[in-house]
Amino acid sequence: MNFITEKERNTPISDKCDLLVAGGGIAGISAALAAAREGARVTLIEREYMLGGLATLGLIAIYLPLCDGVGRQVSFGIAEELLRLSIHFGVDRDEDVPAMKAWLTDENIDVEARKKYRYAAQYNPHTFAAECEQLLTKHGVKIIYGTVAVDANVEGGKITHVMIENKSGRSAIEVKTVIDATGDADICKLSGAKTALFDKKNMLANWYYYFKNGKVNLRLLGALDDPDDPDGSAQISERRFTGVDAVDTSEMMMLARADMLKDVTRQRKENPECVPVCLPTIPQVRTTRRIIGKHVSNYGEEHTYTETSIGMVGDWRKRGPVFELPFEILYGEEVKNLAVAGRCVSTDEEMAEVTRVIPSCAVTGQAAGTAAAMCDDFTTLDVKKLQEKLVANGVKLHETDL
């Protein structure tokens, strides 16, 4: 590889503030409103100029299961409030309404429907990203979109300034405490943190929402989170991509656009008035690069006691699995006060296919959020203060607890 010399720089401080989070899908809105309940100054930045991420931008419109599937609700705090904001408007499929019926009441509860029906539901992205950005600034989140972090400055085991770009050009953001919630663990690489690339890369993937027969769906092709096929195996291509390559990743994009193009194409044939009305416009990748914590979870800690406990997710691929997340898997030891939440916490490959999605995203950003706003370096912090205040805010920590 060649190189060039860049010219030295004197780079202009723009912002500064008590927590940066990084990311502004699930985890990281889940983040900084957590940060700003507690007084903290918070700002968010974010590379396109939407929030939510995959759950919006990406169109993988299922808030999967808050539940164990034997009929405990397992996930609390602001991943029900999420939930419930999600489907403001409605659910977006019919097979669903019986499911927040069963759920969604604190009256005359239905053992046996909270049973047989999962916590979840499919909802409208547009809308559940419009409420969330309200929801932030409602709460003094400073939000500032179409920026990259690009740089970290660190001094001490700590960060001080985080270098982005966006529209007006390079600066720094003064800060005490980081939150990396970019889903790719970006935030640690930039500053020194060990992380590590998920070796099983992802599948295309290639979900659109189509208007036909008078309806406007949502089409799901490759990579289906889907429980009766874990695996996969209803995929549309063989290769594999890292999530991380700019131009392995630009490629996976339109190759995703050309399956869409073909099956609309097969679609028009038994009804010309099918039409795409909706892309994703981000790549649809599930495990990129994540943060090696002081704790890495594995998929055999389910139904294990943990002192340190975060609070709780299920299995959305099967029911029965409760797992209590240990704190120590938000941070690592060489940057004092970096935190992750969301899709690159601190696991191995088997358990991140539950770590990944929606409910944990939430769970973790809560927590991340909460500790940020209480000291500036996460490897000393008090743990039990910590879940005292997850506690207040709604949170249950243990099996025991249900």
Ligand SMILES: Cc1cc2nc3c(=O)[nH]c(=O)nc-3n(C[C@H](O)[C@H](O)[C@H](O)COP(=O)(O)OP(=O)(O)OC[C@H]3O[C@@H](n4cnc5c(N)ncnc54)[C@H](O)[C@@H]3O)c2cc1C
The other form holds:
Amino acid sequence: MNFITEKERNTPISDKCDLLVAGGGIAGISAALAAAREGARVTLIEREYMLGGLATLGLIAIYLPLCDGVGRQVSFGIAEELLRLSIHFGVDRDEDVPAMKAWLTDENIDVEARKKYRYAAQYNPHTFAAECEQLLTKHGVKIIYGTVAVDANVEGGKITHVMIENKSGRSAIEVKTVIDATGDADICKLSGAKTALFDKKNMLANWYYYFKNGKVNLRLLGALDDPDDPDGSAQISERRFTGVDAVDTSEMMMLARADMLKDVTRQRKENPECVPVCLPTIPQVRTTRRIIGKHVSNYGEEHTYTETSIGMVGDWRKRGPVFELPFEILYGEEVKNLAVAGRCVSTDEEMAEVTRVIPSCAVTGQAAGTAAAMCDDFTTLDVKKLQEKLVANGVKLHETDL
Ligand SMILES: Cc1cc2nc3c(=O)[nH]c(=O)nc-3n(C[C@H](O)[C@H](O)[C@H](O)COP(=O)(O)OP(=O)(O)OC[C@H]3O[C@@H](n4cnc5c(N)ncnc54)[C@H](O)[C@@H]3O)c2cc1C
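Mind sharing the form predicted together with the named molecule? What's above is the form predicted on its own.
Let's see the whole complex now, leading with the same chain.
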């Protein structure tokens, strides 16, 4: 590759905060909310002009389960708060009504119904995004949209400034702590933390809303990354994408839209009134880049007591498994005031199937945000004190607490 040397420049400092959250997906929303509730001055930067990331702009509008599939709720705190917020205007598909009836009550609990129906729901991504925005602004979080983190200044093992670019130009934000909730571990990469790309690249997905038979429906093409999926909706292309290459990712978006056109044309043969009504505006990528943290979680940690647990998650694919997520998957040793949350936490490829989904992004977001409000060095934080705060805010840490 050829290079050009840019001219030296003075970058204006446009903002100063205790915590900079980069990325406003579920992880970033949870982190910002948790930190603001602890009294931190939080700025959240988001590349797009709406909150929610994949869960709203990506139209991935299914809040996967907060339960273990055998009747026990395992994810609590902000993970549950956001699920309830997402269905404030009601669930988006009729099948979820009995599940919500079983789970959204504290009185006369129907144990058999909770075993049968998982604590999950399809929601309206548009109202959810707007409600998240109201929630964060109510808590004093400063949101700056249309803003991309493009560089980080590191001194003595800590980030001092994050460089951003937006409509106002290039500037720097002076920070005490940073949470990388970009989904792609962008800040980790920019600041020299250890990262890795996922070997399993992204299949082409095509989730979009269409109108047919008097109803708006969510189409789930490329719903499962499973070539053996019996319903045939798994593979819509042989091609795989890293999600961290601009040209490759642009092609991914264009192929998804071309597939949408084919799909709508097919559907219109049966029903000429079928029309698309909403398309994803960000790439539907599952796993791209992650931090290699102090600990790398793996699937073998199922049903294991974890001293430094920051909360629990189940496995959306199966009934039974419960994982206590360790604090050490949120940070590495290289950059001490940087934590991650969401789909770029430190796990192996198999465990990422569990940690990349919405409930887990909220669990890791809440923990990272709470921790960020308590310290400017995640490597020396008193985890017991963090756990006390999480428990005080409704989180359950261990399977033995259920
Ligand atoms: C096809 C598909 C199906 C899925 N199905 C489900 C499902 O049914 N249920 C479920 O629970 N999960 C599902 N998932 C997974 C889930 O939707 C996501 O993994 C989760 O929402 C990720 O949240 P996040 O906050 O970690 O990241 P993201 O949602 O990716 O949010 C990251 C945010 O950071 C912003 N950003 C990125 N880089 C920068 C930067 N440099 N500077 C500033 N901002 C930046 C982005 O614009 C984005 O808003 C699915 C995913 C895919 C792709």
